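Below you'll find only one chain, the form predicted on its own, shown as structure tokens.
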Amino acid sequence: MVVGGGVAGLATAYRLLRPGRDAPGAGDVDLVVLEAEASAGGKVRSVELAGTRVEAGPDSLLARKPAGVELCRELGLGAELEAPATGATMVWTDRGLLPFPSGPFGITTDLGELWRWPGMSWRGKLRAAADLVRRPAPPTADGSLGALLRRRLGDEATDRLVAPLLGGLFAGDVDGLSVRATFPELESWERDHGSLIRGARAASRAARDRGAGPVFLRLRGGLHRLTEALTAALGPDRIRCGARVERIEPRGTRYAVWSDGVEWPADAVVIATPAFAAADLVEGFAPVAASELRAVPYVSTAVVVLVYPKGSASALPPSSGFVVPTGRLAMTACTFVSRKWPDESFGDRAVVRCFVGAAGVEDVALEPEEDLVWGVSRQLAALLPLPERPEEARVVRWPRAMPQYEVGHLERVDRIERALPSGMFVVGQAYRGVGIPDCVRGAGEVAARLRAHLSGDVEGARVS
């Protein structure tokens, strides 16, 4: 049984049935999705306004980490994926938007270019400079991001250039986000290298070695196709959409599991809800699993799309978007779709996603639609040549929606894992990663240690 139909239990659901070649048993699991939404998906979805279609969830997936993609090929995807059209991403500053300076996660690795941008003073530059000198912290326990980017970076380019790119990935601050629940490699790089810039230089080089392709690919036409495929190779026998699970009864080494009135027996289980969510079901016969779930936070995010009246596509500069550092303005981050995933059905008209919310700004996206139209689009008719109004618009919210990895959280996870029952698992983004791919590859993580349980290996069946 697996209790929620968004990608991590849609995927859970397929590894069950197709494990791989070499997976002993393949085809022979019976299982049902119990999905509370009308349709199956979860955060996959999109909005059709002004005659086109936009995204209003993940509009890619990061290729670095290849569980996504990979997916996508077995499906038989492989030929629709596609690279955005432009890499370029954009900062605001207090001189207007900005190309970030070369290197991953807007960790320069040219100190020149470092010296020649606009963005920052020379002393925050001197400051950023300064991590090729300073010594590495010696190894401790998990740490923010924060903490590790200002005393490596200092204040000024953590806040302007770091924080905007990584905390927005996951709606966190940066102070309050762990850097080994996030971006372990960062602490790997001051291990490895004594420096941030001399580690973001090293990975830089890897990646040109082995020949890295795009950092993001989409499927083309939408990522709907991926859970559109999941939904189709599961077949609809195996998924009940708009059956909202109640309860879960432990009963002896199987469960029973309660959804409008009908009870689903059951001999393992995998929650692939939010943690919230996943508290409310185990309450009952896993308290300690129930208190550690309540305590991974999470924050409310909404997506202002808007598309702009013909003629207005020129108006975009030759960018994916930009990022926003906390509090500068009422968006956090823009994509120019337009420019990043160009349509025909766009035409030559401007299409964009604004985010709002985030930790510490949450509000911003409590307020009311025609507001947040209003306050984006005059926002960036201030930074570039767009009329102060779209031709239209749509608001697309998301309460609770991104998990914090607050520091610690990853011993958090390994509690909430141990303290569930033999033959319960949880997956999805409350755990070990936010994006698509992270999902991916942990439901195929579950799907293993299920089938292992299923078959009687208590060792496999154990978090490793």
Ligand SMILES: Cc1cc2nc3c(=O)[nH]c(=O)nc-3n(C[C@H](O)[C@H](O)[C@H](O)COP(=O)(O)OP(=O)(O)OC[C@H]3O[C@@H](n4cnc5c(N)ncnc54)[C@H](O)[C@@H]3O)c2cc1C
Given for the second form:
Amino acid sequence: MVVGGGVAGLATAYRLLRPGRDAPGAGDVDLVVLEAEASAGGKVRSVELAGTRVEAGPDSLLARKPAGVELCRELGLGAELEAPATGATMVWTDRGLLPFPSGPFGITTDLGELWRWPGMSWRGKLRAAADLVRRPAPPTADGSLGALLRRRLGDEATDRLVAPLLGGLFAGDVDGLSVRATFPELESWERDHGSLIRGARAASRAARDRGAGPVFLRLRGGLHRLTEALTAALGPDRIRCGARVERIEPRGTRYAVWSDGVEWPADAVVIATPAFAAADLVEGFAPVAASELRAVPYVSTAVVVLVYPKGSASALPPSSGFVVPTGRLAMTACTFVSRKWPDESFGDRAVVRCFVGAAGVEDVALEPEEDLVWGVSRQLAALLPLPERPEEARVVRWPRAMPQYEVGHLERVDRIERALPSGMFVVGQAYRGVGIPDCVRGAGEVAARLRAHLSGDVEGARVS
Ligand SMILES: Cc1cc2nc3c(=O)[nH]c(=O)nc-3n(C[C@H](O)[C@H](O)[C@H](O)COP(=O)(O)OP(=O)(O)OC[C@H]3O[C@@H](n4cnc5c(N)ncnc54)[C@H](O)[C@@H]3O)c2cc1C
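Return the form predicted together with the named molecule of this protein as a structure block, the form predicted on its own having already been given.
Shown next: the complete complex, the earlier chain at its head.
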């Protein structure tokens, strides 16, 4: 039994039927996915407006984490993977939108470029360059991403360059996010190279030597094609939509799962819902797991999709969009959709999507639709030669959608997994990576553990 039909739940069910490289073994498992909403897919969702279709949730897969892209290929969608038409991202500064100096995660690899970059003070640049000579901190337990960045690069480079990119992926505050659960490579850069700048240089060299391709890929037409392909591979009998699970009861070594007054008996249960929903389901028989699940904080955000009138396309610079240091604009980031993912249906119209709301500035995402549209479009018109008003706009709310990996998050996930009874598993965005590739990798691991459990392999069913 799988509770929740987002990417994580669907991929777990798929891996139970078709074990891949992550999960070798027989796949003849009798299963059903119970999904609360009218259709499966979870956060993979798009909106239709002004004769176009635009992603309202995820728009691309991080190729460096291969599980997502590999699953697309396995589902026969390999030829549909495409790279963004432009990869360059910009950042909002007091001097307008500027391209990032080159280097991964906004950490510059070229000091000459940093000196010439007009978006920071000389004092901030010198402090960032001091990363090359400052002694590395002795290894400690998990710390915050912000503490590491500030220690190495100083406040200005952290707040203006790195935090808008890295914190933005979590709609989070770098000073509260765990470095180990979010970007553990930064810790190893400091440890192994004595400096983030040297670590960034080594990582860039390694990527070049590997001939690494594009950082992000999407499926032509949208990521719903992934969840639709998973749904099709599972078949209609294995997915029940509109079936919210209200209660789970342990019955000896088995479980009874209740949805809409119907009891579904199960040998094992995978809960692939947000952590707070999982907490409600296990409260009655696993209180320790429930309180740890409930302790994973979530942030609410919203996406504002704007389609501008004909002739506006060239108002967008040749960039995939920009990120904004916290609190400087109503939006935290903006994707230039018609530049990043050109589509015939856009014609010569500019299409953008703006993200609003993040840790510490969540209330912006709760504002009335009209205020959000007006607020972001006015700010865009001040930055770019766009009309003050779009032709059409749509706001998609994402209440409690972004789990925050606080310092100590991975230890919390260990405690959750240990506190769940035998035959019960959790998977998805709340645990070991917030993106789709992480959810897919986690799905393979949970499917392998579940099959080990069904075959009586107690060791194999544990978290490795
Ligand atoms: C705006 C936005 C942009 C993003 N951009 C990207 C991106 O570009 N790339 C990327 O890789 N990731 C991105 N992400 C993250 C990505 O969307 C998630 O990693 C992924 O979709 C999470 O999948 P999931 O299955 O864990 O959770 P969800 O998609 O939340 O699925 C959980 C499912 O459980 C169901 N459910 C809840 N309670 C119950 C219940 N009691 N009974 C039955 N069903 C229940 C829900 O209805 C839902 O369908 C983005 C997220 C957001 C919000």
